Structures are given as C-alpha cells and as structure tokens.
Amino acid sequence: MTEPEPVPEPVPGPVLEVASLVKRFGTFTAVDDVGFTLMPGASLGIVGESGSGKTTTARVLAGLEEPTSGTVTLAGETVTGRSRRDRLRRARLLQMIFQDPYGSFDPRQTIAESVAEPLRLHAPGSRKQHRARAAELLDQVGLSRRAGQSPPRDLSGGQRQRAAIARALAVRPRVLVLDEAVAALDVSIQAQILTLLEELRAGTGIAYVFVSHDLGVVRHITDEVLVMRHGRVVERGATEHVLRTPRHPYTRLLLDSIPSPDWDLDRVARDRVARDRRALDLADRQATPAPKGETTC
C-alpha cells in the first residue's frame, strides 16, 4: 500500500504562484499569459463572462486541464506534473469545489462517508479516526449527523455544497479554488454558504481562488479581483477599487450589465451596455491583424 503523502510544513511567501499560464485547445487560445501570486489567507476573484477564460483557469490550477505553457507552484514546489505522486501532492495542497457538486459525490455513499474518503489516501490513521474527524468536519460546515448518513440525492442543494466543503477541508489544504460555488444557490443559502467561506478562512488561514459572473459576490468575499477577457487579464487590483473606479472598458460593461430594480434606469444601463460592447468589439477587430492577402475595410 502506497503511504500518505506527509503534511507539508508552512513555508513564508505565497502560497500559490501562477506565471505565464498558457492554455490551448488546437487553434484557440482559452488562456493567454495569466499570472498571479496568492498569499496564505488571502482570497482573490477571476471575474467575466462565458468564454473569458477563468473556468479553464480554475481546471488547470486544480490539475483537471493541462497547462500549454506556465507553470503553477504551490507551497514552493512547481505542480505541473502529471505522474500519480504529482497528482496527489496537488490536491494534498488544493482542492477544488463547482458549481453543482452532486456529480461529483459517489450515489452509493452516504456523506460522511464521501467526507472520509480524501482522508484514506492523504492522512494516516485508522478507519474509526476518519470517521470522526468526518464528522467534526461535517459539524464545522453545520450538517446534522443525520445529513452525514444520508446519500447524495437526499441532500438539498445548499447542504450538497457544504458538504463539498466539507470534503474539501479534509485534507488540510492551503488553497481551495470554488468555481462559481454558489451561483446555483437562491440569494439566502449564497449569504449562508458565503458566511460560512468566510469564517473557514478567519479560522483556519486557507487562502481561497474565487471564480465567478457575479460581481456581488466576488465584492463580498474577495480582497482583490483579475477582470479576464479573450483569455487574458485586463485588469486587476484591490477588489473594492477596480469594483468602485474600474479603468478598463470591459470591467465598466460588466458592471453597466448589473440589473436594476428600476425598469427605466435599467433600460438606459442596457443601452450602454450593448453601445459599450459594440465599441470593445470594434477595437478587437481594428487590433487583430488581417490575415495574409485580406484587407480590413
């Protein structure tokens, strides 16, 4: 039997470093020149729309895409490797939770035993001792022992998640990337799931990657922002500043496309917001060289 990687020690400095993160799927680049440094207990958010490369992002950090370029140093030690001892390193120090976990829960388990599992590859100890730091874990996250002995399905969505959590934190890890962890949520278990994020960071220093659409969100939970776009960080900075006095047109358009609860204000913000992205549209084109033998008109 293959032993438990061992817990490794705090090291000072970051404890995440992202640098020249290319990622490609044939011809097109999902992922141009990303870069990043996160400290232990700080929480940072990858914000923008369908297609601006923060999901991809996310998957390559956790091990699930393979970068093109770049590498991704975790605790000081580069990850990018791909053998079974690199893999299990990997998510010894991260761990990642979507937006829907369900599918990534084992039906035929209960909770507490979906909770336990990470513990049997990463962490000695015996059968009894898994189960019970399970059920501390189950505890912190606030499920009942009766949530922990029910099966997936029976879960409702905002316990599914904290369940995740849960699981997630059973190894210790020093950084947790959520993909749009709480989109799925209605507004009250956001606030409760968020709550909760927050207290687990206060309480424990783990350092968060917050991937979201929902600008709201990410001011709630995150000390500062990466606006993505075509692959590529537009701007970043302190997330209260760039949400307050954005200086890219991209990041103005994302916030311009916040609904508001006046109709007619919401009217004028739609307008702006399909006249700004006309505007954005326009200067890709006249940036992108026209191919050989074609003329841009």
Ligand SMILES: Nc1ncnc2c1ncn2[C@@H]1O[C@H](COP(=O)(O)OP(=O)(O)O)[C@@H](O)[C@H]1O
Given for the second form:
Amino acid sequence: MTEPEPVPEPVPGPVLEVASLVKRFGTFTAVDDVGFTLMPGASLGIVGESGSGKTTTARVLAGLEEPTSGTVTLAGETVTGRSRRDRLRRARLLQMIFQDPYGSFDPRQTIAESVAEPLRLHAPGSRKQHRARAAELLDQVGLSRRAGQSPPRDLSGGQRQRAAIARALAVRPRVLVLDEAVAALDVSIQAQILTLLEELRAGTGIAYVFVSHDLGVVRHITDEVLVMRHGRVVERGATEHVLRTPRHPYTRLLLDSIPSPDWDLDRVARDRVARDRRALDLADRQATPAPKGETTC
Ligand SMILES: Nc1ncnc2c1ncn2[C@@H]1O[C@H](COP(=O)(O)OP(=O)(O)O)[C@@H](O)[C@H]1O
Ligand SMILES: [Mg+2]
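Please give the corresponding structure for the form predicted together with the named molecule, as opposed to the form predicted on its own shown earlier.
Following is the full complex, with the preceding chain placed first.
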C-alpha cells in the first residue's frame, strides 16, 4: 500500500496588494510610490506625523480617491482605474473607520438602525433578518441592547467607535482600514477598543491597515509597520524590530516624540526631537532644490 498523496494546504494569496501608488494634488505629491501586500488576518501599521500622506493612502485604498498612478488589488480584483461608482463598489470588501464617526451616523436613526443600513442596501434577507443580524453585530462589539436603541448623540466616543466597527463588519469585509481610529479616545478606552480589534481579528481573520501617528498604539495592534514621511515609505519591517532598532532618523524622531511620563526624560527627548527635526529639514532642503520659478513658501 502506498501512502495517499498529501493534500497541499491551500496557499491563500494576499487580500490586499498595493503597488507603486502615487497621488498628486496639482503639482504637490501627497503619496509617492507606496506599495505593500497584506495577508488575510495580518495587521499593518502606517505611521508618520501629520501631513505625511497616511490619510490620502487610506482614502485611495477605500476607493474614495483615484490614484494618479499605481494599483490597488483587493481579494484579487483591481479597484483602481475605474469609475468612482465602480471603484467604490469593488472596494466594499475594505471598510474604513475614521477618528470620530459621529458625522457618519444619521442623527435620526438609532444605532441599531444605522448598523442594519448596509445590510438593507447590500445583503439579501428580510427586515427581520437584518434586525437580528444587526443585534448580533452589536453584541459582537460589546454594545448593549440599550445602546443599540439610542441615537448616536447618546453614546460615548468609545461606544460610537464600537458602533462604527459593527456597521463596518455588516458587509463582511476582508480588510478594515482604521485611520486614527482611537486617537480621540481616552487611554483606557483606547485599550478597550484595541482589545476588541484583536479579538475580532483572531475570531474572523480580518486584516487591518492601522493608520496612526501614535507609535505606542501601533506597537500594540500591528505585526508590521510602514513609516511614511512626505508621502514616501522611509522604513518598513516587523513592528517590534522597527520600534526597537529604528534605522531611519525620522523613525527615531517619531519614537522620541512619544510622551514620557518622566518630565526630565521628556525634556531630553524634546531637545533631541528639535535637533533631529533641524537635521532632517536641512537634509530635505539639500535634497530637493526649489523648482525654478516657484517660491518656497
Ligand atoms: N484634497 C487635497 N488637495 C490638496 N492637498 C491635499 C488634499 N488632501 C491631502 N492633501 C495634502 O496632502 C498631504 C498629506 O495629507 P494626509 O494624507 O491627510 O496626511 P496625514 O494623514 O498623514 O496627516 C498634506 O500636505 C495635505 O495638505
Ligand atoms: Mg490623517
């Protein structure tokens, strides 16, 4: 008797592939040659200070913006290079969570109704089934029945973020892009939301692109990280490794900017930040001569 041939494990491909992404606004390049792949269940951080191109990258991933060049492929389907309507439809497997979702909830609807809305639009089934599924989703993110029956204004920031996550999950996305999703929350609430996200990832295999200026938060929730500066990826790698042994001076600068509870240390860090800042600015000015005929201010 011969042993049966071992059945090869299916090799799942990346759920998101981003290649050579460029986004210009007029002559200004907000995103400059950004590329990465994301496997199912992976969590990638995108860090960088304000203005480094993180949100623009996220909006391109979500189909909200067409890139100037480059491609976004989601679960094997190319999202870019299509009409806005087509792009958004194909990008539905990728859902975005913003810093404060308040404005994205209809103030006249209860939270449960808002969570049921994407089901009504995109899922088969009756109203009753949608209501039941919405209740399940609210339960999954740790919101009470009572919170579900409330209008968005009656929820706390943390509860609203849970509701936004429930609504995003309604269409069974493969990827969540979280843009500064916990930035407006108190530290203890941040920790609760990060724990929820970790549980969801473990339970569903959903993948995250976690955009943040806060390296402390990114350390908790991501396996890999891209460091962006002026639209470019200046450093990438395993999160622990990059944060422990940053190679790029800009990554060190970001790390130094994490507030320390120790005042003296903080002051030392601040001085170092100021010094690094000047060095980086100088290097930039030397690297990019001002274009002819344009002022630099
Ligand atoms: N619609 C737009 N038109 C012109 N410039 C923009 C637009 N959106 C973003 N930018 C510019 O692109 C740069 C990157 O912005 P953004 O992606 O929001 O950075 P981040 O999220 O890292 O703070 C900024 O200088 C910003 O002013
Ligand atoms: Mg941003």
